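We begin with a single chain expressed as structure tokens, specifically the form predicted alone.
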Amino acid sequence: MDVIQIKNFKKSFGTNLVHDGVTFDVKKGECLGLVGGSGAGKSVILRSLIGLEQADSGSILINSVDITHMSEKELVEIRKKIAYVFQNGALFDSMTVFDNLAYSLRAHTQLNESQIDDRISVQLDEFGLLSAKLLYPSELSGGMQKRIGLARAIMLGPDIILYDEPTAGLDPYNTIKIQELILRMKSKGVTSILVTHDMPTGIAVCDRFVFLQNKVISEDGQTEELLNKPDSLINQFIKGQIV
């Protein structure tokens, strides 16, 4: 079953084409990395599947409801189900971590504190950042925040997350931990696109890949298969034979 489907997506920013006929789709639960050359617009597709950004034409279908045309009032709704990791953590830098986690369980659910709490907790506990629980964003390591940032991403408990270059400027260790948690999510059945260079995580979690070079999705296929033909768009970028 498809649960992400985008057919032929075109967008323009002024006189800039920036995707020409995009189409795909992302089963599932599968992991779907999406990767092309810098300024390919990879994230403007991120930003419009949650309606940040709206299609000149073309159509995007979450779980065959077309988000297109959309009010912002019906895509809240969208977005409860929808987790966006942005690639700074994008955290409240005036609120702690647990507030941070908190804020969405606030506004979109009847949890009393003691439930948000709980929740909290284990959902940090699970990540091992519950020592982290009363800090503040600013006395957090880079890692750190990214992965704060995922755990407040998944706390209404989405049906699909979007990963905009979740390892970006990470150490191996917390580049990793990143890679476990995404797996972990996976593991749930959890659908998910990855925008990433970062190939050997990409290859580490990603169950396919599609291509996107000159404004269309130029290749697709399971990793797996890419890898092994020696040709691929895949494998000419993880070479830097193309860009």
Contents of the next structure:
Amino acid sequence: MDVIQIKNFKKSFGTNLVHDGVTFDVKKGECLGLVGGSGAGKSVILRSLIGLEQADSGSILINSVDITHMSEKELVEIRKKIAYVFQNGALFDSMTVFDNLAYSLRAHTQLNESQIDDRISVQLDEFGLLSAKLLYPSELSGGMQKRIGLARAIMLGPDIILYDEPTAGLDPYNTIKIQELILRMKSKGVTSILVTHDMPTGIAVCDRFVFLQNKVISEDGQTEELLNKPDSLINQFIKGQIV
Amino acid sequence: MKSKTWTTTIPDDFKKSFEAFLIHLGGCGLLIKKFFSEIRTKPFYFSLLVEQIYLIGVKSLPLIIITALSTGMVMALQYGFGLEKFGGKPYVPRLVASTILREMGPVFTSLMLAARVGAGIASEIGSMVVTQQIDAIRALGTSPIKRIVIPRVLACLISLPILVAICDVVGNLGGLIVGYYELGLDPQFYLRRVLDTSNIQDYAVGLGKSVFFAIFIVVPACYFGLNVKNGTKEVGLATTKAVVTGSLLILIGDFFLSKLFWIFDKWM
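Starting from the form predicted alone shown above, please give the structure in the form predicted in complex with its partner chain.
Shown next: the complete complex, the earlier chain at its head.
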């Protein structure tokens, strides 16, 4: 069953046409790698999937529900089920790590403070970041911020996770940590889309890749299949032969 | 190539400026509409409102006290020495009180708040946009209007009239100090003149204006902050625009509001 369906998606900013009929889908439990050169508009697709950008035309279906023309109020229910992991964590810098993680629990659940505390402690322990509970984002390293960003995104137990370059600029240790977290979420049956330039991570976690080029999806295939095809766009991209 | 003359360039510049003005006006109007539509629905973040009242109101207090004190003192000094040759010193309390209550209190307090709070709000929100914190608020299923705009607008609407009231008192106190030490007026006489000659309308006009001025400060600040697009450079521009727009609205709006309140005065 397709959890995400994007059909003939078109988007432009002013006179700059970014997408001219992007079409692809993601099956339940699948981890899809969305790859393409810088400025190809990968993040725009992710943002549109959660309603942060509006499509000019085409449709975006989440669990067969078209979200393209939903109002902000209607999107709230969709957003509770979709986690968005921002490239730089996008943590609230005026709040501690605890308050960042408690944010969606306070907004969308009836849990009391002690239950919230318990749940956050478990989550942080799982992520190996329990010691950072009372720190502010400015006191954390880039890698820790990204991991906290991921932890915050999944507090409500989402069905879908959208990762926007989660390993960009990270050292190997933090990259592997993020990879492990993505695989852990995948093992729980969560559907996900990973936007990345970090191909080793993409290959390690993605079941399938779509390649965004010239404003449309130019290639779509299973990871193994594409890697075994020497002239595939993904292989050319890895070798630096195309952007 | 034909060189551009002032006759061809000015209309284009004017057209662009006018377009930008209309866009900003519409944007502020939409923001006010969102404010009214979202304030009626749950949840209401009371703790954020209290936090903003502290940041906007309480933290502005020293600035407002210094401004009010020096304004009152300077006015008493100018009126006192100016009227001395006509034997008009006894009118100083009335003149200082009336000017502070109706004009200087609300205008100076609001200008100070536009500089301090308007700039702060625009830069804070702009930075949140650049670092995707506003996107994160939306992505986590909550509303930036509820969490960011409503607490700031309400805090400004609550704080500014209170600050103006404090400014009124401190400004008159400044006048009294100068009246006593520089003009040789008896403090009891000064105080009695202030209380006897100021009427409820004088207080109401100043406080009434401050409600409008609060909107003039906070709405453009939130609007310009939320509309930062391309990085940190625009945060600075948004801050400048917020302060300039807020200050101009206060100064221009003061004329029309003064006129409006005079009409009300005549009715009453």
